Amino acid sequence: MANDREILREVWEGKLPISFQLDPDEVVELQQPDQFYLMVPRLSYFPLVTDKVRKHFLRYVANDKQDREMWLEYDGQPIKWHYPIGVLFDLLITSDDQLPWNITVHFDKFPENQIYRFNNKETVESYFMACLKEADVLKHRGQIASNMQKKDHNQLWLGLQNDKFEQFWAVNRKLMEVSSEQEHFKYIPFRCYIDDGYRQKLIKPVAEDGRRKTLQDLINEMFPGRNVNIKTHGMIPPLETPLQWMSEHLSYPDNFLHLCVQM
C-alpha cells in the first residue's frame, strides 16, 4: 500500500501556470480577446480544466463556429486531450523557463487526422476508467476494479475531476494494496512516451531471483543499449528508484505511470 502519504499529496498538488490565447485568425471582434490564464493540476485532462477558457474567448469567435469543438495547440501541433497535462508538458516543454505555457485555442478546422474528438466530460470519464481497469488487469489481475460498486467509480471520478485528493484516495488507495500472497503487484502498469506514441509491456517489479527491480532495469528492457532519461511529473527520478515504489507513489490517477523519454 501506498504510504509515503507526503510523496502523493506533493504529487497531487502538482500545478501548471497556463496562458490561453485564442487563435488571431479566428477573432471576428475589431479588439483582440486579452490572454486567459489558469493553474491547472498536472494531474487531470484538458477537457476538465478548460470550460472557463471556452466561455471567455466564445464572444470573439463567429456565430457559426460557437458550437464547434474547442480545441488546443501548441507550437504548430494540436494537444491531445486524452493524455494527462502534466505529461504533455513534460513531452511538448523542455525547461520551466518557458512559463506559463501559451497555449493557442481553436474553434474552427479541428485536425480529424492528429487528435481524437471528444463530445463532452464523459467521453472523458469512459477513457479514464478504462484505463484504470487496464492498469489493475496488469495489477491485480482485475480482480479490485471488478469487484467496486458504481459509487467506488463514481466517487475516484469526482474526486480527479474536483481536484479532491482525500475523495479520490479514500478508494484508490485499493487499488495500490498489494495481496498478503506477495509483497508486489503481478505487473507494473507504464506507459514510455516517445516520438508521437507510447510504449508499453509486460514488466514485472520483482526478478526471477527476488530482487527488486528498478526504473534501470525497466529501461534496460524497453531500450537495451540505449542511454536515456525518464522524466515524469517535472521530475527526472533515480535510476535506482524501486518499480514498485514508483507505481505506487508516482503513477497518474488512472493507475499508470507515464515516462516520458529523454534519449
Contents of the next structure:
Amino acid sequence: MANDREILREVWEGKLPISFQLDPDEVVELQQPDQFYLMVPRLSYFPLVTDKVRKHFLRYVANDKQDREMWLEYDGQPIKWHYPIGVLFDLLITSDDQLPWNITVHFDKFPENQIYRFNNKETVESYFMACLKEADVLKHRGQIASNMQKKDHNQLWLGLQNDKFEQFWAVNRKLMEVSSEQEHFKYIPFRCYIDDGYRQKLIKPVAEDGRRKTLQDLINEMFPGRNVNIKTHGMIPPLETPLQWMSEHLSYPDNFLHLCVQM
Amino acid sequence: MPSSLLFGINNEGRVHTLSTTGTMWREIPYAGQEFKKLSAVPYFLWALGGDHQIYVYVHGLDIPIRVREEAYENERWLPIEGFSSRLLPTDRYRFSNVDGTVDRSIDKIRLPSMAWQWEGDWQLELTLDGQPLDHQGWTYAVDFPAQYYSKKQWKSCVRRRLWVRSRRYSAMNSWCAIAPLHKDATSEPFIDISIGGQSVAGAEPGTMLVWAVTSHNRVMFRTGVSTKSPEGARWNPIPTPIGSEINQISVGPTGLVWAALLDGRALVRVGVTRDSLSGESWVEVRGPGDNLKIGQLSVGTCAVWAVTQNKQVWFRKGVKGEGAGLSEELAAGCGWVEMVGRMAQISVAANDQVWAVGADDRLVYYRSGVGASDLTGKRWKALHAPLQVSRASSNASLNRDKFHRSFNALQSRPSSMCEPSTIAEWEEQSHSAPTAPTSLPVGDLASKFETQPKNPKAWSPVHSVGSIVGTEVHPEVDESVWSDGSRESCIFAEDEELGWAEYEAPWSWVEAGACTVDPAQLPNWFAEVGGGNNHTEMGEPWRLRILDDLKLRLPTKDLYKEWQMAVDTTSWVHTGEARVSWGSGQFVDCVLQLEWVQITGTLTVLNPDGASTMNLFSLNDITCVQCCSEPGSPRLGIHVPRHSPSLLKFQFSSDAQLEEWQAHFATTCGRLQHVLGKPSEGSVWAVTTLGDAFIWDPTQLESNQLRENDYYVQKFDLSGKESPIKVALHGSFKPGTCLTLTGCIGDDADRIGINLDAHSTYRLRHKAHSEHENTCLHFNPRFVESHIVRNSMIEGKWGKEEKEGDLPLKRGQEFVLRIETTEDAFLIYIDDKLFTNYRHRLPPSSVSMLSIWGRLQPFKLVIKSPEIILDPLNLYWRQVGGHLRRVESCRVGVTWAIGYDHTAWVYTGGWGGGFLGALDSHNVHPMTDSQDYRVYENQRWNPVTGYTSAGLPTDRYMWSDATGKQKRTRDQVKLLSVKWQWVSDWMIDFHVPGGVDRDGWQYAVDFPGTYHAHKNFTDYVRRRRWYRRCAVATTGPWQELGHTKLIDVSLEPVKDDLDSIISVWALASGGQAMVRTGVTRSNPAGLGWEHVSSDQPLGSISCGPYNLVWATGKKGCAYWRIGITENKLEGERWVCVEPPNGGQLKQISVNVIGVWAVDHMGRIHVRKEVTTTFPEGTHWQTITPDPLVLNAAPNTTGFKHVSVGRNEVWAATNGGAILRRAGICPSNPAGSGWFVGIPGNWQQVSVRAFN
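Having gone through the form predicted on its own, I am curious about the other one (the form predicted together with the partner chain); can you provide its structure?
Below: every chain and molecule of the assembly, starting with the one above.
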C-alpha cells in the first residue's frame, strides 16, 4: 500500500518555474507583452494551469484569434498537453541550467497534425480518467476504478486540479491498495518514453519465484541487453528500487509510472 | 482489536504462543511436561499432556481470580437470654446463605482444590447498603426472611450478620493438573480435550464448557467450569449411543459439540442451551465419503471443519452455532464440502477463521478470505513466524518439576493433610521424570506412562511458589516471558545473543480457540511477497536516495519564491444542500455555503433558492462543531454561543455528507483558532453522549491574555452601551486582581451603582427555588447626599453601610475607578487616588458579575488577574477521533480513555482520525467499540388468557424503553450511522437487575414497580429485556492497552517534574481496583497491572495528589486509601467513609482542592474540613443543582459527572451542559455558583491536566 507519506508528499509538491512568452509574430499591439512567470505543479497538465497565461496574453493578439485554442511550443516543437508537465520537462530539458523553462505561447496555426485538439478541461478530464482506468485494469483488472462512485472520480479530478494532496489521496489510496488475495498488483502500469513516443508492456511486479522485481528487471525486459537510464520526477531512481513500490509511490496522478528513457 | 494468542505444539511437544501483535512463536516455559493436544478460549488453555492427563493453564489475567465466600450467622431473640444462636426448629441454619436455604457453617467451607488459597481469615461485613453498621455487624429484622435494618427495634426478633472470606486461584500462569478419574491415573487416561462455550446464548457471563474423551471412549463433561472456577467441579460421564466409540471431540463457542467416531462417523450434540449446558441428545452425521473417516474436527461459531484420515479437509455447510441449541438442523448442518489442501489437523476460531497444520510440511496454515459471506475462504496461506527459543527454557536438564496437582475435595484428601515429606519424595521422583525428548510426542503411550509416577501425591501450591510453571504470557510485553526467571537459570545469561535462536519447526498441533484475527487486518505473520512492508522500506538505501533526490530537484528554488502559483489553494468555497434547525425548531431546507478566503471564513445559510440569505456568521464565532445525529438523520450541531439562537443544527442527506462538512468545519475552524497539530498537555478533555471526544487547548487563550508582567488581562469596550449593564467576570478575583473602569457620569446623575455581584444563593422550598442575591461590593455614589455608600448583600440582606469619606466624583465628569483585591479588603482608587478600603464580607473569589446602573456612561473595563480568565462558553472544542465513554488526563498530559465496551485506550499524542480520514491525521489507529440496544417487552395478566401483550389503556407501550414512556419496537430500532453495524440478533437478556425467570421475565405488582424473578400471587404485570449488540469501527489517536476491561481510571504524577512516575488507579469491570506500574510520559501505557484488593466492588476511583486516593463502592459509600507513599503507590488499606445522608455516591473526583462526588440523585457532595493531617474530612456539603444549572440545557435534573483539577472544578449535567465552579478558595472550598458552558451533550469532562 502506498503509505510512505513523505515520498508521496514530496512527489506531489514538485513544482517547475516556467516563463511563458507570446510568439512575437502574433503580437498585434505595439508594445511587446511581458513574459509571464509561473510555478507549475509537475503532476498537473498544461490545460489546467494556463488559464492565467491565456488571460495575460489575450489582449495582445488579434481579436479574431482570441477564441482559438492556445497552444504551447518549446524548441520549435508543439508541447503535447496530454502528457503530465513533469514528464514533458524530463523529456525536453536535460539540464538545470535551462531553468526557468521558456515556453512560447501561440494562439494561431494550431498544429493539428502533431497534437490533439482540446476544447475544454473536460477533454483533459476524460483523457485523465481513461488513463486512470487503464492503469486500474492493469493493477486490479479494473475492479476498483469501476466500483468507485462518480463522486470519487470527481474528488480525484478536483484534487488534481486544485492541487489538493489530501483530497486526491483520500481516494487514490484505494487505487493503490493491493487486494486481500494478492500482495501486489497484477501488472505494473508504466510508460517508457523513447523516440517521441512511449512503449508499454505487461510486466508483473514479482518474478516467477516470488522475488520482488526491481527497476533493473523492468529495463531488462523492455530493453534487453541495453544500458539505459530511467528518469522520472526529475530524478534517476536507483535500479534496485522495487517495481511494486515504485508503482505505489512514484506514479503520476493517472496511476502510471512515466519513465523517460535516456540511452 | 485487542491482541490475542494462537497456540501451537511443536514436534517436541512444547507449547508455543504467537501473539497477533507479535511476529515470533514463543515457548511457554517448559516445565517437564510435553503436551499432545490443546484447546483454548481466551485466558484459559486446556491441554492433554504426554501422560494423557488433563492440565489447565490460566494466563494473561490482570486481576486474580477471587471468590468471596459468604456465610450469614443468624440469631433469634429469646425472652430471657436475649439474642441467641439457638434458633427455632423451623428456622434456617445457624450459618446459612443469604436466603437461608443452605447450610454454610464456616468451618465446613473449604478450598475447592489445591490451586486455591485463602486470603486472610473470616471477617465480618460492617456495612449495609453502603451505610456503616455497629461494631458487631448485626442487622435486625422482624423475622426470617424479611427486610433487615441496621438498627434494633422493639419488634426485632431475629438478627443476622455476614461473615466473608476471599479465596484466590493461585495457580495462575502455571499448568495445573486436573485430578484423574480414578485413583490410579493410568487406569483410564484421557485421549482428547476441548474447551468452548464462552458465548452460549443467555448463559451466565464467564461460563465455559469442557468436554473430554477417555481412553475407554467415554465422553466426559466437566461441570462448573467458569472464569471464577477455572478447573470446574467434576467430570460427568455423558452416555453415547451404543456402538459409537468416540475418538475426538470439539466444542464451539456457542456450546455446539461435534465428536468424531473411530468408525469415521460423527456425532452432534443437540439441545445445548443455557439451561442444559451439556445438551440433550446425540445426532449422528455420516462421514464425507464411503471410505473417508473423519480423523479430527473443529467447531467454530458457524462453521465445522474436519480432517479425514487421508488428510483431506472438509467443511460442513449449513451449521449455525447461534441456533444450534434449539435446532437439530442448524447443529448438524446439511452436507460436506471438500476443500483443497492436505492437512493433518485443523482448528477453527470463535470468529470462524481457520488454521491448520499441513500434512506433509507440518507448517501452520491460515485460511485466507474467510468471512461471514464466505465461510470456506479462498486459499491456504502459510505462517512464517520464526520460533524464538531461549536455551534456558528448552534445556531439559535445568528443569525442576513445577506441577500443581489440584484435586477436588470430592476425590482426594484436604490440603491440610499434605506432609512435607511427601513433597520431597515427589520432587525426588520427578527429577528423573521428564527426560529430554527424543521422540515425537505422538509416540507410544506406554513409555510415557512409565516415566510418570504411578500415584502422584497432592501438594499445596504454596510449597511450590517460586517454582511455578511459567510466567505470564503477555502479548503486549514481548520480553516479560523471559525477563526474570529464565535468565537466572540460564547458563548463558551474560550473552543474550547466545540465549536466543530462531528456527522454524515442524508443528504437530495448532489451536486457534483463543485467537481473534480480523481478516481485513492480518497480523504480521506472513512472508511479504510484494511491496507493502513499510517498516523495512523506510530505511532502504534506494528509498533514502529517492527521497534525497526528490528534495534536491529544484536547487535554485529560492529564485522563484516570489513567483505566482499556477493553482491558488488558499481560497475556496464549499456549497451543499442541507436542512437547518434554529434552536429547537423544525428542520427546513437550506443551502450551506462555507467560504474560506486566505485566512478567514464565513458560513452562509441560504434559502433553498440559493439566492437569499437566512443567516450568515464568521467561522470565528463557532466554538464547537458536534455530531448530534439521530438514527437515520445525520446531524451536525454548530455552537455559536454569542448568537441567538446559540445552537444551529444541520441535517444532511447522508453520513458521508455529514462527515465531509464536519471535516471542512474542523479544518477551517481549527486554523482560525490556531489549534492544529498536537494539543498541549494542559488540555481539558470532554466526551459527548455519542462517544465523541473533544479537547479544549488553553494555549491559545493563555497567549491571548497573558500580557503585562505575568498578569492575564481582559478588556471590555463598553462605550455605546447604556446602563444598566451587566458584565460577567470569569476571573477568580484572587488577591492581586485589579479591575479598572473608566467612564463619564451623567449631568443629571443622582445615584449611581457599581456592584461586584456573586452568584445568588438558591433555596429549595416546596419544590420551588427562591433566589437570594449576593453582592460582594456595592459601590454607590449618591450625589444628592454627597457621599459614597459601600455595602454588601448576603443572601438577600443588606449589611451595615459604610459611608465615610467625601465624594471625589463629579457629575458630568470622567472618572477612573480602580478596585484592587487584597487578602482582606478591596482597595478602591478614584482617579488614581486611594479613596478607601472595604473589608471583605464575602470571599472575593465569589465575584462573578459587574453590574452598573444609574446615569453614567462607562467607556472601558480592564481586568488584570493573576490567574487565567476563563469563560466556559467561549472555549473552542476540537474533536479527535475515537468512540469513547470516558477520558481522563493528568498534569503531564498522559491521557487514557475507556470505550463503551470497557476497553482501555491510551492517547498516542496524535490528532485527527474518525471523520477527518487518514490523511489529515497523525498517529491514529483503528478502533472498535460496541454498545447494546435494549427494549422491554411488557405484559399484563388477565384472568382468562394469563399474561398477554394486551395491556390496559392506561398501561405503558407493550414494547418500550426502561421507563415505559417511549415506544420501542425491535424492528424499529435503527443504528446511528453507517459506521455502526449489528453484531448480534435480538436476544433475551437474562442478566437484568432483580433477576429473571427461565424465559427472562421479571414480575411486578404493577407498572412501574420493583421487578423480581419469581411470580407472586399479586403480580399482575411482567416484563423482559431484549438486547441487540452493535459495533462501530473508526479511527483515532488511541492505542489499545490490553485485554483488561475498565470502568474507571485516574492518573496523577507523583512528582512535579515532567518525567515523574505517574500513579494510575483503575477499576476493572468487576469493580476491582488496580494500579498500573511504570506509567510515565515517555511510556504512557505503562507495564502491567497490580491488583489491589477491596472488600466491596468499587464503582468509581480518583487519585490526586498521588497519595490521596478515593473510591466509591458499588453500594454508594466512599473509601479512601491510607498508607500511600512514593515507594508504595498501592497503599495499605481502604477506610470506609459514610456516604452523605440519603445519597449513594456514584462518582468521585479528588485533587488538591478537595474531594467532590456525585450521588445517584444527581447532587454533588463536597467533603468538608479536609486538611493535610486529616485528609478524610469530617462531613459532606451538598450542592443541589440551582435554576441556572437546570436551565443550562434541556432535560436537566442534576449533575452527572464532576472532575476536580488542581485549581478548578468542572461538571457535566445530565442534560449535557458543561459547568465550571466559581468562587473556590481556601475559605470556601465548595465555591459558590456555576459558570455555564455550551450544552454540548457532554457526559464527562476531565480538567485534571489543566493548570
